[in-house]
Amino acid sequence: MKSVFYLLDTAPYGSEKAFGALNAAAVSLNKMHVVLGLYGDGVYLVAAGQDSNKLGVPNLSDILYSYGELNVLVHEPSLIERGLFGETLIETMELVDEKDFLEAMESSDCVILF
């Protein structure tokens, strides 16, 4: 396998599935090419300045900022749909809008929805 493409649409919070994308794509980053996409409540990964402290787990937003070698695709109409365009992101991502999100994960050579 020469890429990997994974998927998160779920909220990073009240489920495992973001810290395991988080985890497995931070584990790939060295074996082969590795991209992050955040689709639908996904998105809200990306958004800085987040407070997990009352949640009694560790901060993703700051987790997914320590991995700037891991390239992440955020899709645009699934930020604005959610208020989050114009909020203040981490700076580690690049925001594309559906045509490109699509490209991004037809061109890999598997996909991993989490």
Second form
Amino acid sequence: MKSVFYLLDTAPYGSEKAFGALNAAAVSLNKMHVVLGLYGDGVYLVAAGQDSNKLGVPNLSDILYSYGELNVLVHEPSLIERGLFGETLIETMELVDEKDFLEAMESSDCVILF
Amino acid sequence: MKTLTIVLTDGPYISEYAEIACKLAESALKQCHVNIFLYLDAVHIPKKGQNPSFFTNTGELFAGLAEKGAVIRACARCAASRGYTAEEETENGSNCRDYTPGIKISSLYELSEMLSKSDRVISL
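With the form predicted alone in hand, show me what the form predicted in complex with its partner chain looks like.
Below is the entire complex, every chain and molecule, led by the chain shown above.
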């Protein structure tokens, strides 16, 4: 496999899935072409200015921002449905429509779902 | 020989993914090399001494797979956070006393290694 698409469709907090997807993507960066695709509630990950202190967990948006080399695709319809379009988002991501999101998934050698 | 990697993220009994993975792996082992990576709650799958009332014991299922040649590894961070620790000395092909034989705790980097060397990947 030369490329992997990590698909996250769960919210960043309340479970370990987003943290797990970020870690898995980070360790794959040296070996393969990596895309992190955010779909459904997964799009909340790119909202800027998150404060996770009271949850006692790291700010996952900051962690994502620090992986500048990671290709992050955000499903724009999911973002719009959640009222996040027009809000401040982290800069290191790309908004894509349904067609481009699916094409990116299809063109990857494998898809790992979180 | 081709390589199949199966990535699991759910714990046992909450879904049938562990049993499905087991059936797929058993079938695949007849013609290819099989890797299984246990991530997040899936690190509970190979726990020793499980006694489910209505389901097949996943610890024993996966020990059987390891015996048949599947390479089964669990994420160290996920395992540690759930109380499974890796030890230096291995017993029965495992490096965790709470795991069934043949299953080892390993670094998350092994997931990337498995994926990059695979011909097919299944995520459940």
